[in-house]
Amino acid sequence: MTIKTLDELVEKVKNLPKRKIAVAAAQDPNTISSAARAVNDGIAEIIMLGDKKIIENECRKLDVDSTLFTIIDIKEQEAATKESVRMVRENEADVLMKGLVGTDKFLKAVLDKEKGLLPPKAIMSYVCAIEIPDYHKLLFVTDTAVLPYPNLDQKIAMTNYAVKMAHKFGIEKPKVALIGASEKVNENNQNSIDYAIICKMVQRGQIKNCIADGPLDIFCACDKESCKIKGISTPIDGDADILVFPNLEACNSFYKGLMLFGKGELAGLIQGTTKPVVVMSRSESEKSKYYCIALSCLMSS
């Protein structure tokens, strides 16, 4: 069965076994709200580290049963951040999510190359599946947070991760967009090359289970009726499952118009490490923290 929308996801991810997140400096409204939808529906159960106090104090505010979580009392961030990598890289949790600290401390700790959750050599990248409403089924986007100018190698692998996160959702051969500002491969534009390999790859079956085609622009990725007045002739016609964005100031950007102006919402993570890795900002709603928190139970089943 194909997963079509994030609540699909939820449904889908309630009849796995559930998984055990720990959360690095929990002390945060929009998580812990999202944390105990996640364990009343039974999808996950939730090991809060964090200064214990302000956790409690904060879950009476949002009316939550601070009794739904295990509480580790850690009042210092950054502790609390290696203490929760260290339970997921040694199987304590399936999961580590970002509460309060900072993107920097948090990351920090998962790229530490003796305690943290990168093996040797891997590329680190973030996939997100978002939904929208003008859209007739999810659309999986990369890279929105990690590779600022992602390389051939980043691209091949931001590639194969959210290829990995499609099948998943059941997309057997899902449809891979790589886009760019116009259809033309351009010896001065290094992106459109490396699009060119990526494509013979795929072609050549390099990179498994997928179809790709690139440069495209948005809308020949996501419109048939474009594909036709521009008269591009491509495998993708308008029907993109996956899109994949030569830096991360073009794909953030895009991200987050259409959490704006779109009325999206997504279920993201971080890709490359051993233990799937929820990392949100600040500013996303408790609705995506909680489509995050069931994409990281799905994605470790």
Contents of the next structure:
Protein chains: 2
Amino acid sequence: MTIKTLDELVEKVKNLPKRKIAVAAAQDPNTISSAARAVNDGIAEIIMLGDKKIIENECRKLDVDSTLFTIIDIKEQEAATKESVRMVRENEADVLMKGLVGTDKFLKAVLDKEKGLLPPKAIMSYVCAIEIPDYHKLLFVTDTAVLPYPNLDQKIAMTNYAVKMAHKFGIEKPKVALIGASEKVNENNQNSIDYAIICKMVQRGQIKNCIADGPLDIFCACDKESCKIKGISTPIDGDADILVFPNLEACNSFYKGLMLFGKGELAGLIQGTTKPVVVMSRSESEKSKYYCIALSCLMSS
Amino acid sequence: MTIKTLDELVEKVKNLPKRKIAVAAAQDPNTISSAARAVNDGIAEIIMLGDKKIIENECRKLDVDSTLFTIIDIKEQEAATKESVRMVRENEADVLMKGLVGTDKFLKAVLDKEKGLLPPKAIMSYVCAIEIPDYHKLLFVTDTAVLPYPNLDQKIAMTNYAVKMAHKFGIEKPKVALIGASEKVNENNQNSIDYAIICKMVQRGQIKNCIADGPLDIFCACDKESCKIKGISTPIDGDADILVFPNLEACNSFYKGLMLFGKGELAGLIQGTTKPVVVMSRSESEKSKYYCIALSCLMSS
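Now that you have shown the form predicted on its own, what about the form predicted in complex with a further copy of the same chain?
What follows is the whole complex; the chain from before opens it.
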């Protein structure tokens, strides 16, 4: 069955075996509430690695029962981070989650060639599933957070990651819109070139289990009427499941616009790692933070 | 008085002297309805240059009285376009508007060095005023349509054009957010470098009558709470009037997202020309098309 909303995602995950999440430097008020909800809803066990006293104190402040969590007392942030990465790497946990440690330090541990979670030559990227009241299904968008100006290899990886996520949501053959400012193919524009290659690769089965077209603008990707008005014939036809953006600023501005002005919620996850890695932005809503955890459990199942 | 909505823009323009708009290749069902409304509301006189028979026929189909317009019968699109540019250039009309002629051909006539409307060395760009229910005022965004990857000179021009437009709306010192995917200054990123230079130019008065900061993401530009949560101290502080984007795909995707999913309407105009030039996309709403005409009248006043 297809998961059509983020609440359906949560319901789905409730019926899956509980996952173990290791939180790196967990003395972080930003993540404690959503982690507690994950335990209370029975979707995850949470192992908090960090300063036990501070964790317990933050829990008290947020009126959260700290006994919900397994707490491993490691005061120093970097050491706590390394130990949580090790646990996930050695299958003592299923999902890694960032706590109070800075993103740079956190990713350094994740990307460590010998002790990290990224396979050699793997491309790290980020996919978000977005729910907005005015679209008839979830929209998977990439890359919201990691790759500034993706080259062809990176765009292919982004596409494959988003397709894989859409499959986990039960979408058998997701429609991938490769986003541009217009539909015009410009042979001098690297994005046009990359998009043409990706479309041909999809046609040849080198990128599997999806339908792709681009460049398409947001209107033609997400609004059937616009395709008609513009006279654009495309298998996407205003019904995209996945939007692959040509650069980080475009994807980031698009999704943040929908969060602020389109009543959007999201679930996002780092891609390319051997196990799901959750990095939640402080400025996301509580709901979105919880959805990120639920997504990590789905992807780890 | 400050114009806070696009309907207030229309009311303002109704009280200004009526402008003359020349429509190039006006046998265009896409523009006739909004042009008729402009005449009926008393904000503009419309001179339609094009195939008179087809214009009258299209009017009949749309149930529009063709005697509302002055029609100059020029069957050939390119000739009609050239003549409409000439009329605007020689002050026989105040505003130029694109009809059925292709954008490429239309812009070629506008950009013609001897007979066009762009001064030597002027930078052509595009600014939209966007109204969305979930923001407390209008948002001026640039560049939605013209400059793919603006360099520093082009970014400065974009900023100046948007500031000039905001002034016309009665905003004395508009707040300019220079948009990035995050707030982090990256000395290896050309946008970060350009933004730092623009901020310093604003401080020195080399770019006048505005407040600027960047890089800021959409959250910090448009949501005060996000600045607090992220600990970002900025004079923009979630209250931006103007968003300057680092590239066309980012601005284009952002505004189209708001049109589709944020219940947005817009008024947009080409910038840099000696007189306002209106190019309306077929896929804009009827309301937005009318607002574009109203904006051109304001900017020509």
